[in-house]
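Next comes just one chain, in structure tokens: the form predicted on its own.
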Amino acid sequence: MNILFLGAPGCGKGTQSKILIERYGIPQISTGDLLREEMGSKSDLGAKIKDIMAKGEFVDDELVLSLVSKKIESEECKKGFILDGFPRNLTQAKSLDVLLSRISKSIDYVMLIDVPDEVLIERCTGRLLCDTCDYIGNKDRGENVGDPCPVAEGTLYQRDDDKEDTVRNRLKVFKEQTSPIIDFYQDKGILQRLVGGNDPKLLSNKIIEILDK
């Protein structure tokens, strides 16, 4: 089973694929959380990445493909994947396509998570994060940056890409390069159109009851 979700930033892909890696035990495959290892690694194309993505701008497409080649090619998707933030233009589509084809393979479904700007920029700009573990904060808790992590012995920070100026920037990306692949997949006839709000459960329940059909 081989998965793509398609959203905004903040629209909760990064959520529904956590509670489909439990359910099915197929891994997710996060260009964010790749681009993030290479930026932790301190390699000159980490420092490189890093100020790509505080600017809310897009990596190379060639840069991130290979990222996602050399992931879906490994015996931990040998029994498929989740997509999560790639392709995010139709050039990295057509090319996904190439690849998938090479390795015989292709996308089972394509989920489409529809949710109003304003929401996406309150998530995304509320959002704090531990600097040792993957616990998740939120400002609207009473959180704030610089708190001690309240599960870890860590502290909250925000990342670069989650301040306001620069989620506007990256919704108006988002439209801009993103939006076109949605016909792409529209008419192979595999997109499934959801619309996300405040219940992740009611959302993953769309979700399981498409691909247990």
Ligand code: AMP
Given for the second form:
Amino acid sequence: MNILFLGAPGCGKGTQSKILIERYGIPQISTGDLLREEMGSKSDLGAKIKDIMAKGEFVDDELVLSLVSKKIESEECKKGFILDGFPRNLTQAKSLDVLLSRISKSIDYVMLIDVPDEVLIERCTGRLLCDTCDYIGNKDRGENVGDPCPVAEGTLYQRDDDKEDTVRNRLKVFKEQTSPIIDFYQDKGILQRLVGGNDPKLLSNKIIEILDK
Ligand code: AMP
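Would you generate the structure of this protein in the form predicted in complex with this ligand, following the form predicted on its own above?
Let us now look at the entire complex, which starts with that chain.
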């Protein structure tokens, strides 16, 4: 089962991916996470990535594609995978097709999660991450940067690119560069349009219904 999540920053791609990992036992490939890992390694490349991400722009297609292909071709993706945050433009979508056909695979479902802009901005700017586990906190629940994580021994922090100006730019870049791939997958007949609300469980039930059909 090869699944692809499509949607603007903060639409819930990561949260839904994590629910599907548990249910279907297939790994998530998040290019954002892979890039943040590279950033954490303090290499020259990491510093370049940090700079691009801080502006809310896209990292070089070739670099992202090489990270994704390494994962997709690995043993852990034999039974399937969940792509989160890739492809983000038409060049990447077409390169993904080439990569997959070379290894006799294809995308089975493209899940497009639609959420209004103002909700996305509120979600991203309020979002807090744990530096140790997958916990996602929220300033609206009274949590703050530096608080201890309620589930692991970590500390909550805010992603640099979740600051409001950067979030607005990420949304602009999404509309300009990522939106065209919606038609690309619509034409292939594998696109599912979903409306994301405030309840991740409701959305995941809908997704699971589609996948289990
Ligand atoms: P995300 O965690 O998916 O929101 O991604 C965070 C940032 O990583 C994005 O704003 C981009 O700067 C970069 N990034 C993630 N995925 C890609 C991609 N497929 N192509 C280019 N840049 C990406």
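Rigid core: the largest C-alpha set superposing within 1.5 Å between the two forms. Source: prediction; values computed, not measured. Positions refer to the first chain, counted from 1.
Chemist: After a rigid core superposition, would you say the CA of E118 moves by 2 angstroms or more between these two forms, or not?
Modeler: E118 C-alpha, core-superposed: shift of less than 2 Å.
Chemist: Align on the rigid core first; then say whether the Cα of L99 has moved by at least 2 Å between these two forms.
Modeler: No.
Chemist: Could you check whether the CA atom of C133 moves 2 Å or more between these two forms, using the rigid core for the fit?
Modeler: Shift at C133: 2 Å or more after core fit.
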